[in-house]
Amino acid sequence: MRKIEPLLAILLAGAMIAAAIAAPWLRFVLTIALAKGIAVMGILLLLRAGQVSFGHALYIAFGAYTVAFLAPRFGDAMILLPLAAVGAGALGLVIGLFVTRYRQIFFGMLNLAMSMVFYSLLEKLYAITKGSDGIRVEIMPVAGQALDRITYEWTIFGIALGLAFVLGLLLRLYLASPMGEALAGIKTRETRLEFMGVPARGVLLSAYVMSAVLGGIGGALIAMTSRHVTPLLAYWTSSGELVFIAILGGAGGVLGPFLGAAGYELVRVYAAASFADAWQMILGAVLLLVILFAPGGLWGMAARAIGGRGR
C-alpha cells in the first residue's frame, strides 16, 4: 500500500483541482479541508503514541491569531506562514513539557484545559482580540506580489496544497524513522522503550512540537482563507472536529487526515444547506456509519477497494 500511496496522493490533489474548477465555490471549501487535513497530522501523530488530544484547536487559533495580528505589520503570506508555524511549535513546546507527563484520558483532558482556557482570553480580551467579533484579515500580498481577489484564493489555495504534499512526505519518513517507530512504541511498550534506553517522553515530547506546529500552519491557512478569526476556533468543538476527521480518515496513512478533511467539508456543506436543522444530526449518522463499518476510515476503505493493507 505504501508504493501506491503517492499515486493516490496525486489522483486525490487532480480531483480538487478539478472540482475548483468546475465549482469555483467549492475552492474556498476544499482550501479549509487542506488546512484541517495538515493539522490533523498532528492528530495522527499522537495517535501513533496511542494519545488523543481534545484540544488541538489551541495550536489552530493561535496560528490564526498570529496571521491576524501580524498581517498590518508585515502583510505577507510568505511571511506569516513560518511566523505562526514557529510561534505555535513554541507553545506546543511549553504546554508539551507539562502535558507528556500524562497520559491517556489524563492527556487528552488536560489539552482541553488549556484549550478552553486560550478560548477565554480571547473571548475576555477585548481589546486586544476584540472577543467573539474576531478579527477581518484582509487580502495580502504573496511573495511580494499584491493579488486581486479571485488570483489571491487560487494561489491560497495552491499554497495549502504545496504544503499539503511536502508535509505529508516529510511526515510519511518520519513515521518510517527510527523516531516513528519508537513513537509507536509508546503505545504498546512504553516501559520497554525505557529499558533500551529511548527516552518515551522525549519522543513524545517531539512529536508533540511537530504536531502544533501543523496545527499552526493550518490555523494560518485557516485566517488567510476565511479572512476572519473568531475565539470559536479554540473553543473545544474546533478540537472535536479534528478527532471526527481522523478517526473519519484513518490513521492508517498520510492521506487518511485529507480524505477525512475533504469528506467532512463537501458533508457539512451540503447537508446543512440541504437539512439546515439537521446537520449535525447527519454528521453524526455519517461517523457512526464509519465507526460500525469502516473502523479504518475511508483510508481503510481505499486499501481494500484497491486490494492492499493501510498501515
Given for the second form:
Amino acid sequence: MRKIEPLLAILLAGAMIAAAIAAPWLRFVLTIALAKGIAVMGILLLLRAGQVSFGHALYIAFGAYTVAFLAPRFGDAMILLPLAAVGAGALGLVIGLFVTRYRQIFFGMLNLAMSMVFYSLLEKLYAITKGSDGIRVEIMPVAGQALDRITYEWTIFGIALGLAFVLGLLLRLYLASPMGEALAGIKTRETRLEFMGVPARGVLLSAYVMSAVLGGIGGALIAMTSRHVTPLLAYWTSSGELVFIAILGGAGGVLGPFLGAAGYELVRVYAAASFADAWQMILGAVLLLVILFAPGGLWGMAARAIGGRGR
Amino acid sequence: MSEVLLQATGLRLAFGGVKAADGIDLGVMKGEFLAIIGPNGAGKTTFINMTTGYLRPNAGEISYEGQRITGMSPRAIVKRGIARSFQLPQLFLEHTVEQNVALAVASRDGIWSPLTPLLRPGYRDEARDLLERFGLTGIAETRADALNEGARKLADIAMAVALKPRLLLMDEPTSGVAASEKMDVVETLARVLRDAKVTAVFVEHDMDVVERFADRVAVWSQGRIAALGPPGEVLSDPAVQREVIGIERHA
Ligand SMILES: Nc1ncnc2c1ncn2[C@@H]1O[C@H](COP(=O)(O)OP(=O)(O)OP(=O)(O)O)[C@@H](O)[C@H]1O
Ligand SMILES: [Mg+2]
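Now show the form predicted in complex with its partner chain, given that the preceding structure was the form predicted alone.
Every component of the complex follows; first up is the chain already shown.
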C-alpha cells in the first residue's frame, strides 16, 4: 500500500491539473481544496495522538490575516508564505504550551476557546481588521514577477500543489519515524513513553506546532486565492469543517486530507448550486454515510479497492 | 556482589488509611536477582512505583548508585538506568510487537529524528534480535492488541530490556505465561539479564520460580518487609509459609 501511495498522489495531482485546465472555476475550487488539505494534514497529525482540535481554523485565519496585513508592505507571495508559516508556528508554540497539558475533550474545547477569542478579536478590533467586512488582498507578485490575473491564479495553484506534495512527503516520513510513532503512542499508552524516557508532552507539543504551521500555510494560500479575508475564517464552523474533511478523507494516510478536501469542496460547490437551501444537509448525510460505512474515509475506501490496508 | 546498587531507607506511603509502604528498608546488591513475594495488597507494586518515580513516598529516601533519586520523574530515573515492566502490560496497542520494541530501542537515542524510519536497520535488527531471544519472532508483526496475555507480558518485558537498564524491576513477569512455558521463559530471561549484567528485582507469585532464580527473597507484608534472605532459608521459615505462601497457594 505504501508503495502505491506516491503513484496515487501523482494520479490525483494529474487529475487536478486536468480539471483546472478544463474549467477555470475548478482551478479556484481546487486551489482552495489543496490549501485546506494542507491544513487538514495538521488535524491528521493530532489525530495520530488521539487528539481532536476543534479550533484549528485559528491558524488558518492567522495565516490568512498575516497575508492580508503584510501584503502592502512585503507584497510577494514567496515572502508572505514563509512569514505566515513561521508566525503560525510561533503562535502554535505559545498556545500549544498551554493546551498540550490537556487531552481529549479538554484539549478539543480549549482549542475551540482559543479560536473563538481570536475570532472575537478579528471582529471587534475594527480599526485594525475592518471587522466583519474583512480585508481585500490584491494580486501580488510572486518571486519578484508581476503577474496578470490568470497567470497569478495558475501560479498560486501550482505553489499549492507543489507544497501539498512536499509537505505530504515530509509528513509521511515523519509519521513513520521514531518521533511520529511516539506521537501515535500517546494515543494508546502515553505513560509508557515516560517510562521509556520520552517526554510525551514534548512530542505532542512539537506535533502541535507543526500542525499550526500547516494551518498557517493553508490560510496564506486561501488568502492569496480568495483574495479576501474575514473573521469567518476563524469561526468555529470553519474548525469543524477541518475535522469534517479529516474524517471524510480518512486519517490513515497523507492522501486522506487531499481526497477529503477535494471531495468536500466539490460536493459543496455542486450541492450549493443545485440545492441552495439544502447543501449542509447533503454534506451531513455524506459524513454520516462515511462514518457508518467507511470509517477509514475516502482514503480507506481507495486503499481497500486497491487491495491494501488503509493504514 | 557486595556493592549496593539501590538503597531504600524508611519508605512510607499511605493511601487514605492504607499503609502501602510502612517503613521499607532494602538494599539491592549489584548483580543479584532479588525476588519480592507477599500477599495481594502487601505493597509490592507500590515499592516499584516509588522506585521508578511514579509515586512519591511520604517519607524516606531512595538512592541509586549513591545518588538520591527520591521524587525524580519516571523519565529522569529511566535515564539513570532503571527500567521496569508492568503487572498489567503497558504496550502501544496499535503498534506491532516489533514497533513496540523498536520504539524502546530508539528511545535510548531520544526519539527526535523526524525523517528516518523507526524500522531502520539499526533499530529493527536490535528489536528483532531481542524478540528472537524472547521467542517472539513469530508475532513480531502482530499488533499488540491482538496478543494473548503471555505474549503481552513478554513483549512488555522485552521493551524494558531494550532500554538497556542496569537495574530492571519486573512486576510479576510470569503471570499470564502458560505454566508449561514458564520455566523456559524465566530461564531465557535470566540468561538475557546475566549476559547483560543487569541487576533484577522481580515480584513473583510462583515459589518454584523464586527458588530457582532468586539470589535473595524479600517477603512483603502490609507495607513492611517481614523477612529477607536466601530462598532456601526464607521459604522454609514456618511463619513465612503460613502467612505468605499459604495465602499465595490459595490466591
Ligand atoms: N494509586 C493508589 N491509590 C490508592 N490506593 C492504592 C494505590 N496503589 C496502591 N494502593 C493500595 O495500596 C495497597 C498496596 O497495593 P499494591 O498494588 O502495592 O499491592 P501488591 O502487593 O502489588 O498487590 P498485588 O499482589 O495484588 O499486585 C493496596 O491496598 C492498594 O489498594
Ligand atoms: Mg502488584
